[in-house]
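Only one chain is given next, in structure tokens, and it is the form predicted alone.
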Amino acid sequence: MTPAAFAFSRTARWEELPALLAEPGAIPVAGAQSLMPMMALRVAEPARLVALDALPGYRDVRQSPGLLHLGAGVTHATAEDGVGPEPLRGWLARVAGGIAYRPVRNRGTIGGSLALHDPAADWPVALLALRAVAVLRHGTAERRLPLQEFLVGPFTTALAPGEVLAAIEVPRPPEDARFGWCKLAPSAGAFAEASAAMLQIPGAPPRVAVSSPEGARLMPDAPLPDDPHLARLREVALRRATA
């Protein structure tokens, strides 16, 4: 099938973005790896796509002594090839390398994955465990939300009208921290049925995140899952992080 007709805009100025997104039926687009198949099937029929890739800083990767800043337009492939300090460099590469196939990873973006919050996606649960913060932007105004507040529910986030996810900030963990990651999928490259991630910092309680059809959430803040597969994934993530 082919998508329904739509208009297309691109801007290189953050201050112009809210007006473009205020048009009825307009939605922002990054890598479009999830959106385009939905449009081809006529599941989504936006009136206008507003490309974000030309916005200043949208694909930037920056490091400070305690923080890794990832522009929302950073692709899965970029993360797979290695960004950030150790141990984050290896952890992000491990997650990214398990997403679909390299052609998809070349286009798909970390920010797009978070903004969609598909329960089958890898980044929401992994970055939730890693204490990430979402940087949201409306024109020139910014606000920051811990990822557990940004990810409201399946396919639902805390983005306000006219606002976009501009970047993700990941605190640099201690060198002796451990990270565990696993997912349950019917085959290599397929969407995950459930996934789990865990960050273990010595002297602190383990930070465990899980994802199921209900979306990504922290545990034990959330009730223990009834799904035995999800409970098993949690156990595997804990074991991998503490091995």
Partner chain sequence: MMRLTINGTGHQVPAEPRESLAHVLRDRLGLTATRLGCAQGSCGACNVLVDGSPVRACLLPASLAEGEDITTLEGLRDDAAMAALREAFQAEHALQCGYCTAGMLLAARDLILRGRAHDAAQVRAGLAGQLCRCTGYDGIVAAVQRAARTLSR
The other form holds:
Amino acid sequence: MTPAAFAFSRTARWEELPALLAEPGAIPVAGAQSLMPMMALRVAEPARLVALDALPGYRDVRQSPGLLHLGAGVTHATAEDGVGPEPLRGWLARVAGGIAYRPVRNRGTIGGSLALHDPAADWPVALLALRAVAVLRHGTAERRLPLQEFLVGPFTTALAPGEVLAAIEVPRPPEDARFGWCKLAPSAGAFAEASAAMLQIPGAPPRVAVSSPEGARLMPDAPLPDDPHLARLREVALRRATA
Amino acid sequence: MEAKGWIGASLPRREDRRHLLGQGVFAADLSAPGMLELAFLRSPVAHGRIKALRRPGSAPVFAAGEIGPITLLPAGPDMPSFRQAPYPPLAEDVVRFVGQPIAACLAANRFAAEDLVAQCEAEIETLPALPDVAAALAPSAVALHPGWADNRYASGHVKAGDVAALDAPLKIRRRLSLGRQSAAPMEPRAMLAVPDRRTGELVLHISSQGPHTLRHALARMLGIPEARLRVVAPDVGGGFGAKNRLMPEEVVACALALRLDRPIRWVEDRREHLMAGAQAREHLYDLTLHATRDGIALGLEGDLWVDAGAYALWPTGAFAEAGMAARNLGGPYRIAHLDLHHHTVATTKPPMGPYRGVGRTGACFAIERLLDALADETGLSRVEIRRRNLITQQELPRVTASGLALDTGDYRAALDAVEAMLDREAIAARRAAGERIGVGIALYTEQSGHGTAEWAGRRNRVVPGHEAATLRMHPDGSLTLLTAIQSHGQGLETSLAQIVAEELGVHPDVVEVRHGDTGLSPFGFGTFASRSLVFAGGAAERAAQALAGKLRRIAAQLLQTEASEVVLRDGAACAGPASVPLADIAHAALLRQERLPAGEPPGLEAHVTYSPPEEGGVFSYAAHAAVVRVDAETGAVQLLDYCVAEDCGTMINPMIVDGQVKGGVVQGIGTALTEELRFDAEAQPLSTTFADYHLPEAAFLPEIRVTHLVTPAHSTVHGAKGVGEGGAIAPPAAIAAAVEEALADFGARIDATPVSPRRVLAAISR
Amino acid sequence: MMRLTINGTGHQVPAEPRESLAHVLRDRLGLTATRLGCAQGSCGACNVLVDGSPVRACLLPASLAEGEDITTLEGLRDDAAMAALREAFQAEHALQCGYCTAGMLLAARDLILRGRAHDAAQVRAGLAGQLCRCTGYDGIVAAVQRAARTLSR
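Got the form predicted alone; any chance of the form predicted in complex with its partner chain too?
To see the whole picture, the full complex is given below, headed by that same chain.
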């Protein structure tokens, strides 16, 4: 269980990224907490890792009146310990606290989780329900995509070649909004067998996201897992998140 | 009698300090100049014929026949009816499980060695996989090994009384099964083989439970004298059985070290451990319990099958697994009639090895589930059904129907004690509040410290019926105990020192204990089968007694008294008000022999070989109770309480006993709820990392509550019995019973482990 | 050449980018208290501190750790929290084979310093992802609380 050889680069300049990532087999790396296990099994064999952690603003947390801005490099542990205004702060902490284990959360990033889009991951589902927007950056050019457009399919996103996920913007919900979250996993910190998230803003229909074979999806359009056991768990998660 | 100060003392362990400072030394911590690291090309298919091996031209890649002369050893019980399936260190023409080593790749480090593996490819013509017992025993199944009439290593029969003639009013039949497991010590296996050019020895540092027997097997396979092979087990990060068999990797590492005259290191990674290490459990039972309407179990008949995998591991193969299960099926109960056929079956899965609880975890699960069924059938409580069938204290000692010589104890007292630990009122209140809660109880006996008669009766190729100790007092009065067991968490460095200190009236701190090194200690068998305290403790005690005798004789001379008047205490030999420090006696015995009594030879060293008189072993036992809450929507089982009332005779160090019990219980909880090595229909492994193979975690567990009953054994060191395995025996039975009770209104039946959410939901909907 | 700061000392290590921090610590620098149990981040035997917080050394390419302040168990000999934990681990029989111990100590220290060791339930939850195969965890849970009490006095 050792990774195949790769080259390594780190840059503190956004404008250098597209060229570094243009090399065949080059991929960006944030906390490496999902990538390293895959590399150790040699199911991922990147030719070059391009570290994003030195980029300006990459770990920033900023608040504007209607928005929480999270740099893609904000770690799960940072979210667990509290970012942004209530009630969002508590909700994000709750999701973050269930991801893997504290030492993994200390390195793993929200952006990395979204950009990998493992269909069993937590952030894609939770942030999709929370109406988050992905901030994509190519060199100095930025564009914004709602998560439902960013999360294309399992392990697939709308990132274009040379483009990286720079930040996530989460709209600040009203004080009386409710958030429901249910993750069913075989053990504490394991990847979800089913997860569901719900944002209930008074006066609006609830916004419900679930994990699915196609990745995080909004209800009612999420396909059911083929495995009847997982399909059943999915129904339970939905029921509990929306209760 | 002197005060027995050190026996029964919860002395803090001397092992702890080095580990707490990060200074323990495990095999993977070792390196040597010029060392090469080894990685293996392993079979990607469960069964196939190797047609060709493609490899980079000049790279150091070694296939079967290229690592030097190897003599395969027969393995399994020494009887003609056990079919031979010796495990080649590298596959010769056929591969028989996914993960079987095909070629050895060497490089300067593990990264490069794995790069080399990635450049190699075996061209394999696929043969039919035999993913389980049913497939292996199907009439159309291919024979896994040449010349075999069917895919059975062996079958056996345990018969007592006459079940057929019972004509019992109740016959309860159940098919039960136990999942396949990995022992999964936190330290995977690891080794470094170093040719010592000065001595001509090959020194193998290896994470092993039994260096001496391993040396014997390796030397024979490699064709070198045992005197030129030294096996050293440094700190070993848990074994649980997984490090007590000859495995192909150490043969290859040693062969290549000899062939290339270079140090070779191999460190197992977790995937290799889960995919190709020795595996465990996986029992199937089809049993019928014969009983009276008032709940008396009379007889048991049926079959049990063990999925032993593709090869027999030296020395015993997996035969003991099925044989012990069959012989232990009667449990601590008064079942007089047995008619049990057991089958050790070959499949295209990794070989089965021993794992904490060998055989008995399955046997306990089977008989306890049957007793629960009998309780349900007769309308008696699950406690009452056991009370009626348990062998009573008055009936002990007793030889069971299967020939186990139960020695001392009071099984009903254990049942009562565990029942008293439960808070039945609180449980009832939670149930009344709508929680789905169940309670399960299970009992077992644990054969421990068994000797020559037992092992020879099993036709073992190695009969671990003795253990030796050398106890040496140095000129300053400090002591070294050399023992051939290997302590890897059991705290034997501490408890053996307590035993020696007790005899010599010294503080344990002056007794160094050295183990796990064929170059240091006398021959012995190692640590397994709940034997070390009984065997090595017994040997240490005898050695200390021998040394004490000599110390008294010399002291008598120095104190001008009779040896019988001399008492050893507080580091001195005392006779009335007079005393002489042991250091002075040691000084005399070793450096100033003119001070010795006439005729007393110089030197202060005792060497003892000890065989426990009760060769059938001494039996620890326990009653376990589990309280669970079941989520009927998700199938999740939460363990709310776990109670143990156990008796392992005299406790040398109660703190260590508690640790052994609790650790064993939690492994048993893994068997019961979380751990399963799963395979697909082509026998491809599906559980190859800890993300797929779930060990129990702290967050998932309640405190394990333990009560001790103490019934000393008759003949062992201070009346102690073995305790290492016991905890792991009963949890699957107790927890399955608890889950079943929690789901009683569904009429659900729990007959397989692990009791995973999938199985719970399936049981509900059945 | 990789530049790493470990236990307060700068090292220049001729490591490949693919080497994990755990590998560099163990095989290039001889700091073997950091142990490998799974190489997947699941077991916690390889915990080290990076800028004071525990991380999995098996999941961190050493190249990513350049410029960070890395501490292993060897670097905490004089740490007050670690001294309390060592005493408590021995008193509560919180280790048997010792293989998980270094990672467990680093995780436990973090729990205490973050104020997450008040009761058994909190400690158990906080030790998610720290596997021990020997003890059944009771001793560990008791030891972490004991050390937390010692340090709060």
